[in-house]
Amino acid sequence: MAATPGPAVTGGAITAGLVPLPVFASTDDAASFTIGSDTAIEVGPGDGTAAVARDLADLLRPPTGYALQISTGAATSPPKDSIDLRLGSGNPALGDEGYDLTISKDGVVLMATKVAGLFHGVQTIRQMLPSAVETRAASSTVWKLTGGHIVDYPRYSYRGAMLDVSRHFFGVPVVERYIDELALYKVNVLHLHLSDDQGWRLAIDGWPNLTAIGGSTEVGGGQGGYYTKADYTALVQYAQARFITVVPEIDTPSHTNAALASYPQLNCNGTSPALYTGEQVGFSSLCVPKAATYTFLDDVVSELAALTPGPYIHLGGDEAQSTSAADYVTFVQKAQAIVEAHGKSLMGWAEISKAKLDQGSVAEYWNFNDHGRSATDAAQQSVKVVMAPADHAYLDQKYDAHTVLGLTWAGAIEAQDAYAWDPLDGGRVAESDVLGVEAPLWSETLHTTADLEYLAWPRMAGIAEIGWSPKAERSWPTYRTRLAEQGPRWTAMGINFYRSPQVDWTS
């Protein structure tokens, strides 16, 4: 089978409520699948492959009423009337997270090399069905699946998004919804910002304090709040499980005033400051010249290690303007020796490329007014970069004067901004260059699901087809007509979306 039989943007129906775009799209609407109350799921041999099954079944039942039953063997020809879920493609462009996708009116057969593949393609086949499948409830809804065929896989290895849950703290099951709806975009990295001059949110063993100090307030003065150990292990367990890595952040050597609050001997003066609550950036580091400094890093890094299955910690690097161009440099390359003696590669903003960076090392590009230079400066490195452009990536920028959340200093965003950019514009990278894209969400003026919902959907939606879908097929505006098929679905799961009126929303 050839990698890319043909142009998505032919697919037709069968992609017209897909978000991110496949690679390839066929439709025959006279092979056409309704789900009904004989339908079984079929699963291949294969570890979590039964797990996939699980899922779709879960999903399937309550809205349906059907009983969906599940049988694993290892058939080679799947029986008429099933939802076919099996390991084994003789395409090697799927890769780790690609899928091959057949519907006909005898039933679905779903392909892949990988399970993560597997899901993903429950992703699409979700998406394909009416948005009635969301509403847990049981309907009368016909459950109809558009016959055709689809060959997927990403652009990207990493498509991320950021959590912010420093500025204001957020529990566990409001990550876990976040997650939720990250995972039917395929999006696969959620990025943890665990500390800032606001709050730690993370306990760290032999450093109490970090928490009960650190973590005891938050931007306009809150109670804060923060992980124990079992909860982040539950969050990075509740990701995996949806195919989804976890990247935790512990930003240094600025953006630090939580940890000096609760510990004097990280200051070059021994002194603490006072628990900060406001919104400035730039004014704090970490004591750089004192031996304390690494030796509370390597214990952190060794905590976070230990409780990540990833590959990348990250260390954060930006905005420190209150250490010196010496101290800075000197500080990443000690951060980056630490990182790598635990087993991990080091992850930050790319303005670490001011220090001598290893190839395994990832700069995250934000900073749209150096205009690419940082990215640039890794790249000539061998490191590769994940684009999170701030002028189009932020989720926590206002859509317009009029929003009343978010903030304004890289300018509004709406839905098509946060859509029409693309990792190599400027030539500031090579395709080879670029390792994928991430949406940041800041959570300044953030205190709700409610509130982190609203900035977050529709753009996320725009950040993971970016990563996803590629470059050729993607245009605004085929892409707003599937954004908006996804009114529906965001309002049945409850979803506080803003409704861009840059697209004609289907309900």
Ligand code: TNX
Second form
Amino acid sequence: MAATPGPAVTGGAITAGLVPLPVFASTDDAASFTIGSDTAIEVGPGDGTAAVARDLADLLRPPTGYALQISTGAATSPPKDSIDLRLGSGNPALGDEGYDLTISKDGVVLMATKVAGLFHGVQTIRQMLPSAVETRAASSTVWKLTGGHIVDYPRYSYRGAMLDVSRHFFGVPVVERYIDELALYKVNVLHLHLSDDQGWRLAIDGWPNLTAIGGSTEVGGGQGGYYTKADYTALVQYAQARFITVVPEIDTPSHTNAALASYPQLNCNGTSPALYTGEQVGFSSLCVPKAATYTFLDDVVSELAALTPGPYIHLGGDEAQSTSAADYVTFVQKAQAIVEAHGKSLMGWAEISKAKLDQGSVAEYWNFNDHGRSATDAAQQSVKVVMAPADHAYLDQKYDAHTVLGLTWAGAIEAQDAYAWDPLDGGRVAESDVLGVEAPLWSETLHTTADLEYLAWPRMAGIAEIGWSPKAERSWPTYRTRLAEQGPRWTAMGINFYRSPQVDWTS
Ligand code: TNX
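In place of the form predicted on its own, the structure of the form predicted together with the ligand is requested.
In what comes next, the whole complex appears, and the chain from above leads the way.
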């Protein structure tokens, strides 16, 4: 059975519950495989492969009641009542994150070039199983997988979710839960917005007031909070185990009131402002001419770089309305040099393209009111762009006029609005300029996990598919039916998702 270009998006049973849509898929209606108590998980050699096999066994154990045995070493070929996970398919198209999945009556063979591909392939298997697989209680479901073949790999290497933990603080367990949810949709970046006017959320050695003062409140005047270095490291590792890279953001030179309130020397007049718990921003700025500013930034970036295995340090750069244009450019170039001196690349909101950027820096486009100008400016400097246009990708905007949570400045964003766009729309940038996509979830109006989930799902799934699936294969009508299948899955996972009236949820 050969893989045919383009999945059977409407009738192909194998893709019916899959988000994101795979690159190639073919259904074999005559074949299916049912996981039973005797099914073995066989795992080939390679660092990290056994951990993915354990993830699969751990997922299956509670709902199936089966303690599936994992055997290492040579896989039986062809499989015999087994799920085989192995590295080395020989197909270069798979790249670092792709996988090749075959389901026949005898079993499942999942192959990938890298362990990340095996992990993503397991997420596909997960979505092909009945939604009861997500419950933690045993059920008598038949654990049947549709037969067929999938060859799959991402369009973009950066498929991000941003979470604002500054406006309202979210502790480690809340973020870990979100990481688990994101992994199911093959999202591979978690961008943490760790500081803003309303709160500083990461302990930095030598600068204790950042958290003691700057972390002590949040929007609305609540108690705030912050991550210790151990907390942050735990998040980084939790994400890493799910093939998600953390991109930490310290927003500068504006959005810095929490830092300015913590240390008077960071202010041009040497005096700290009061803490701020409102929602309006754009009034604060680090003191660009002062040496103390760069001592501070260097210490912060140095610690962030040491704690962060990923390649990017995000230094914000948005809405610097209280920084002069000349100071802004000076600041971004100094900040870029500091990040590079610590072995990382600068990422920033696309306003940073006003400065001279180095290749390897990344601009994140959000402000659709500039009609793509800032993205184009970045691309013209040979800087890659992450597309997060606020009118499609901002998960903090209301779904419609009745949504209680969220803001409205970028317009209402329904499930279809979050999905039916493409990074290349408007011709702002070329495909080769685009590193990927991201969906930011700002937290001015969010307090709980339930709030966060309500705004994230289903829209986050749409952005995840835009980042992964081939442009030519995507369409709202077919996505809509696959999205509907996520409803029972999210219910089984206890996710408080928004039941968009645009989708015929299957329950
Ligand atoms: C704009 S987008 C901001 C954030 C707000 C958000 C609310 C961007 C780079 N800055 O400070 O939280 O709007 O939607």
